[in-house]
Amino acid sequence: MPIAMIVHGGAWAIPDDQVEAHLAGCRAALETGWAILEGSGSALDACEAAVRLMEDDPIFDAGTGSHLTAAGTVELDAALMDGRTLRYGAVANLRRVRNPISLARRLLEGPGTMLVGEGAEQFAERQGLALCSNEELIVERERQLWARWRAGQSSTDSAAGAEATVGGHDTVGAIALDGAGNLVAANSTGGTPFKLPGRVGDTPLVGCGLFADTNSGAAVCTGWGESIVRVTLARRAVELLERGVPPQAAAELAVRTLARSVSGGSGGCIVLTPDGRVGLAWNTRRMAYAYRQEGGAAVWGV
């Protein structure tokens, strides 16, 4: 079976000052889950370390450098999904958990299929995950950014207020496909700027944030997660390809619905099919991506 893979660093108005360093993560994460999939490596694996890296990597809204809620706190959530037996594992709202899709993992193959808050947190201590402070999370561009909008926030928090201060906002994620023909999907996001505490978006939700199934192909979706949810954007993706659609037109058909579905409906949308074809779209003005198909050389762009 041929391998493949796609990663995304997220839709959104990324600023011309940080499009190097989205492509430079994003290409970083698809070298470090490749050289899994070329050492005969598992799909699962090669999506935990490609997201694991971008979690790591603070230009990205997810793990350390993460937007901060209207408290002024980070909460993270993220979710994988195995196509091949359609288990998946969900993590939201994590305050001390620096890589939340390593607890997505061991939920996967764990008692569960989503857990939040300080549950999450519990169990991550009981496999052995260490926790950290909240405040490890938080780096400074973040705050400054925070203290901006507490300044000039009216009384009631707007979607609006944020996208004014700060451009818009984004989600990791990634597709692989391994030599053993499974297809797996992964996402990781901190969320909306100032989000209202407890907020949880499209990105743990299967359907919503990203579906996989080995038979028919696998969506992981990036943008404003309520759109997203209620259009459940990725399995919309997955089934245009369960259609005979080809992989980048379905991308751009389930972008589409969501523009036309949705008052405001943005974001972007990546697909990978079970024979190794890849999609992808968006209607912000970029999303960060990086590919590579078997026998190919690494494509990338926003």
Ligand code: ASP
Given for the second form:
Amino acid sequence: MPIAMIVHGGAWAIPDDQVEAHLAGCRAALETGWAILEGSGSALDACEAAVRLMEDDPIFDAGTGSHLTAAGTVELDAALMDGRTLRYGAVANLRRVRNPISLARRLLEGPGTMLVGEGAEQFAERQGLALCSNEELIVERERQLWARWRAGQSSTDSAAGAEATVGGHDTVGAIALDGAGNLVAANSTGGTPFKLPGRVGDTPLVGCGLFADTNSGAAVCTGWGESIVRVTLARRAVELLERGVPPQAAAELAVRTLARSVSGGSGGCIVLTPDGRVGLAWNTRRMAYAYRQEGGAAVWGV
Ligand code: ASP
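The form predicted in complex with the named molecule is what I need now, so please give it after the form predicted on its own.
The complete assembly is shown below, putting the previous chain first.
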């Protein structure tokens, strides 16, 4: 069976001076996942490793370096879905887990469910995953953005607030097809900038932020979560694949539906078929991505 992998580093107006870092992060994640697939590793291992790398890369809104909530804390969501069994592991509202994707993996291979907040962190401890402090997940860039947003909120300086609110949506995601023919979808996020504490977007929701079915294909989404949930974007993209729509057209159609169905609906979508063809589309200014298909070289861009 051919192997293939695609990753993304978020769909939003990535500023010019952050493009290189986004591309480098996507390429590194792809290389890591690809090495696992090439060595006959599983799509689960490839996705987990690729997403972990992006969670640890502070340029992305996932793991360390995530956007802060309105309360100035980091709250993380992630999920992983196995296309062969349709099992998933999902986590939300984590404050003390450095790599949420690895906790999602434990859940997929354990109870196969979604855990949030304290219960999820207790599960992580029982699984022997080290917890960190919330502070350790915060980087200076995000602290400053938050401070400017707060200043804009509490003063008449709405320009500072507005500028900061424009912020990013650089959730990360990955889909891999392994040599055994299994498709796995994964994603991880710190959510939207200055979100309400407790808010959960599309990322950890099966059918919204991700979907994988080895018989038909897989999709992973990024962008404004509230709009993505309303159209169950990932399931919609896979449904198009099921109807025989080619992957590039399926990704484009899904994103067009998002924009048409929800006022202000914005984001991006990556797609991979069971025979290793990719599709990718976004209606934001940019989306960082990298992919590779059996027999070909890595491709990346924004
Ligand atoms: N979809 C994520 C959310 O709404 C954000 C993103 O994709 O960057 O939480």
